[in-house]
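This document opens with one chain alone, in structure tokens, the form predicted on its own.
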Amino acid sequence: MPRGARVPDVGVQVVVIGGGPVGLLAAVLLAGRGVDVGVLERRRERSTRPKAIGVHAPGVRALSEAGALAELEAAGTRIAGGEVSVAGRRLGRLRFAEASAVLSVPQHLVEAALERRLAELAPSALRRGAEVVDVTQTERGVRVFLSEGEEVSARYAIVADGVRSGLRARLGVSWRRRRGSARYAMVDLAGPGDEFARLHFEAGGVVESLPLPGGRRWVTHLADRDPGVPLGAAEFAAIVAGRIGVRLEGVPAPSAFLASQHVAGRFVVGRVVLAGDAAHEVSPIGGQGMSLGFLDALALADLLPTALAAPGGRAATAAFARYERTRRRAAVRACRRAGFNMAMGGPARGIRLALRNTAVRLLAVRPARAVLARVFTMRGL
């Protein structure tokens, strides 16, 4: 349908483009501010495919303002601290403080709860299937355009919609190029666990071991093996074995990923606030970024009503420019950690090796360790 042609036009106060973690989390905190907000998510239905599975405190904290915690906790699973090893010498555990504790749940887990709960504030404000093409600013709101032809109008728009975002370009927001980057595979298995993430630094590439409700999820660095031949369970198992010594049954067949990290050239366009993975590309090897897109919903959870009841005023100014650099420096931060990590996890041999299990073993020991625990627990973005 043409873009001039007369199409239904559905209002709301926020839209939110995007039905991952981050958008429903959002849409559920505005919605019980009292904000009509709408949905839009491209998805049918959601994925099950293994994806984030640590929320660390701040996003526990949200979790619970919005009203999803409880179900949450019921369904996954405590990572109560670490452990380092290297060459199967365990360096040191570190247990986090009781209230820094990672709940592990899987994503989806995450996404259907905060459905449920979205459904229960605002009824018919998801909408699947809705793919969006554009968005148009005035001065007074915004237009939101759908494949279909529909649009859908509202004071402001939250886009949410991930890494691969159409719309960041088309808003002329620049995807800037953090370092760090590596190739991962995990698998997700079934069987008895603990409490404990552990991670092996060897010479090859990291190996990383983390709870799971009712089992563990492995983690291998792909060093530099060919990312255009497939990975098969058997190779994954072999990698595993080779480098820890574990031998793993029953594998599936794994993920293998690209982690890279990029941060968005603008985090504010107008009446148009990116949030979430559309903001911020975070490695998922220590970066949390499931966490960080929820302090990003938080942050925007107060910033809007603001907003909406002062358009314009120097309050909603001084709140948009405030969430613009906070939030830009959380995920830089995010980005540099997650990069560090990174870099220890990579392969190493000779001096290179050496140096980094030194450097391994002084983080294991006071007083970096609780230097350390505050890196993994989240604490200061």
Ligand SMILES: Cc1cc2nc3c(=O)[nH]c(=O)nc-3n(C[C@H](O)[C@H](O)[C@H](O)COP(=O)(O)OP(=O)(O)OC[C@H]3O[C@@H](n4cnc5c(N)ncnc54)[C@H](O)[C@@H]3O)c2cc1C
Given for the second form:
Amino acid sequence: MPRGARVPDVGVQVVVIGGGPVGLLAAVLLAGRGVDVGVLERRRERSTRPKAIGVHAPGVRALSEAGALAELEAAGTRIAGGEVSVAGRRLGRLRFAEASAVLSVPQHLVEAALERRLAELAPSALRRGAEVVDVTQTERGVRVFLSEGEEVSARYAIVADGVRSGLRARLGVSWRRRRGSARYAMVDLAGPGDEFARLHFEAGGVVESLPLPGGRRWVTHLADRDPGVPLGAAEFAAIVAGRIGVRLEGVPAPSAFLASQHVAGRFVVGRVVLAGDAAHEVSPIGGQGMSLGFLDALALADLLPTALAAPGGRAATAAFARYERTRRRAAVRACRRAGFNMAMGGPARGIRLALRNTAVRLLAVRPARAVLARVFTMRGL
Ligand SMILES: Cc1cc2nc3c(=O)[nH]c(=O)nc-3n(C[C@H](O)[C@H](O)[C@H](O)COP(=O)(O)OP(=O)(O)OC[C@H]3O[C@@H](n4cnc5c(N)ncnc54)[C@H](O)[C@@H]3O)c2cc1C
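Moving from the form predicted on its own to the form predicted in complex with the ligand:
To see the whole picture, the full complex is given below, headed by that same chain.
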């Protein structure tokens, strides 16, 4: 249906574009504060493709505020600390403080819990099968256009449509590349496990193994392997065995992915705000992208009720400016930290390998542990 034709116009105070974890969390928090919110999600069904598993301490607090934590703690498992080894030698073990433990739970379960919570607070807020193609600003709000020709009006819009955000480009927001890019592969393997993440720094590249409910996730750097050739289970198992001598049994088809990093040039465009992966792509190595987005959602749950109460007022203007400044800074910092992780985990030879191994060894000594704890708890983000 052409724009301008007669279309039903549904009005809400805040419309969230994208019902991934960040959009859903923002909607739950806003609904909990009495805001009339709608979520437009193009997928008819939730994807169960393996993505995030690690929810760091600030993300755990956000899920608790949303009333979704108890269910997720029951479904997940705790990562109580990390173990580091270099060139086959175990350097040591870092145990997180109780309040800083990482919750390991598959992303689709997080989304399911938030969706249930939203249904309790605002039963008809989530609309699936609703693909947004454009968003425009009016003097008093925004107009959101769906692919079916329908239109939704709202006072404010949150764009949380993920890393490939189509709306970011439509809003004229640039997507700036940050340092750090590498190829990895991962598999989720059922079996016995413990509460420790293990990072093995080897000449061929890092191998990580992370606790999952009922098993472990294995991640390997793919080094110089040709990305055009599909990676099979046997080759994945051979990479792990070759680097750390662990023989994995019953490996499923691995997922290979390119980890890269970007930050949006702007987070606020008039009455539209960007949040989550639409605003920042942080490498999954270090696994903090979703929790970073949860912090955006928490900030928006404070900001938008203020703006709704006194639109255009000084408090609202200052709150938007603060969101732009603080969330951009956090994203840039998160990219810097993840970029460092990736650089440490790359393949290395000769002098570079020696320097890298020394740097990892230094990270395991007592003074540097405070730095590591800061990174693991996402302090400063
Ligand atoms: C392999 C891998 C491992 C990861 N591990 C971790 C981890 O351990 N910890 C961590 O914190 N993070 C991790 N991440 C990052 C995490 O998955 C993302 O940060 C998270 O998905 C971001 O959530 P989001 O809601 O911003 O975006 P998304 O999850 O991408 O959700 C966006 C939603 O918007 C919808 N959408 C898109 N376009 C439109 C449109 N036009 N109209 C309507 N709806 C639309 C999509 O269908 C989707 O549902 C990992 C990522 C990967 C790839």
